[in-house]
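First, one chain by itself: the form predicted on its own, in structure tokens.
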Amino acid sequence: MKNIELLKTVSLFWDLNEIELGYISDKMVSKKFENGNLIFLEESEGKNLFFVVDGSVKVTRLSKDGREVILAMLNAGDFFGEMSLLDGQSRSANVIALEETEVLSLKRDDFLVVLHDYPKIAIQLLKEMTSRLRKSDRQIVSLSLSDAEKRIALCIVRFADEQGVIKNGQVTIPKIPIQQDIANMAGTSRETVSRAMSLLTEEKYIERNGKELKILNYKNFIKEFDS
């Protein structure tokens, strides 16, 4: 039942009823990973599609100089590993658990059967992949054109889009990534992230409380940093 409730939150399955979700859920296997565990490695064979039940993961690649570059961070209800299942090629990135994380895995053969039986899933998959391409394009532009502080602010905008809760014009991000991970996503250093966060706090753009980060005026933040 828990798996079905999770699948209801996954965009791929929004058009399916509970019986159909149960059919798919029965084909899935639960796996658990500790913080820092590698879920799969770039260039490895792609045999499974994964859905995050609890916890979070980061999708990374290594630059030519061996530096980690974070492409995305995914939370409960998100999925990953679909590209290899569709084209039969090797994995295009590494995926690493950011904390104690539980995922559901679906074998490639079962996934292809599900796509055949439920064409609406294919449409939702195309929408999700298009959304991810747009986010990647936005990240590439920010890396090439923006100074480090603005790139960090754009990372915060992305976290807000993906997991933020908006209320009275403020957006709360319940689990902001650690500064090193933000640096790896923004293409800068941890020290620069620390300085930028302090500056944003001093200028009353954001407020931090442990892992929680709050954007105090989201409309102004977007106007200032995402235009």
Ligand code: CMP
The other form holds:
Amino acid sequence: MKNIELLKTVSLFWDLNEIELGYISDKMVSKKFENGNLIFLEESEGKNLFFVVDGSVKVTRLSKDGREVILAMLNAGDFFGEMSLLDGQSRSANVIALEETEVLSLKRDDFLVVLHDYPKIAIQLLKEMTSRLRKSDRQIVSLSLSDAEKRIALCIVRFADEQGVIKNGQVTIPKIPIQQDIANMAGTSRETVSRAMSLLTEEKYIERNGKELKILNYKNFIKEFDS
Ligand code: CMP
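Follow the form predicted on its own with the form predicted together with this ligand, if you could.
Everything in the complex follows now, all chains and molecules, and the chain you saw is the first one.
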């Protein structure tokens, strides 16, 4: 696919026309990463903005005792790397591919010119950053809960919000992350995630089929775990 077609899937550019997209896509370079590849390291210098066009990535930091903490997972259509470009500080987190992933990158100077020339992008950027702040606020509250099953359920709500498809009151999440990554997001162990998933399945809250997870009654699920 040509860059311009790929850019149409990126939320930041939804308000732009073909000509504007063409101008931006000319400045972008495509890169591919394998599952587990580091895209960039926390504290390194921010030189590019990245757009996920295929695959997914995790945004991580290491805790004082060396455990991985997952701040977010980003999918096709999302962007990352904007923070250090905007405030001039170093990268705030590591970004690692969660599968075979293709990204488009835009150099810092080009990004700043594009932001200046297309205020519509700046507005979309603010919307997305606001949405990320809301999710982080929710995660902070969730991490203060002592009940690990509830923290895991809230992670599932987040995945539903980010990639779920709703039909007849059920939400299907096509690609649920591996249990270790859910554990690193919910602040618990892989074993606890495995146990909680089995309980949620037994209690008929969810159904699992390979990588797909279905929340059987979304309204009930939210009432039970997110209120
Ligand atoms: P930057 O600081 O340049 O490099 C790490 C990137 O991870 C950061 O830009 C954001 O794009 C992304 N990031 C950091 N924290 C979060 C978060 N809480 N939610 C989503 N993305 C984040």
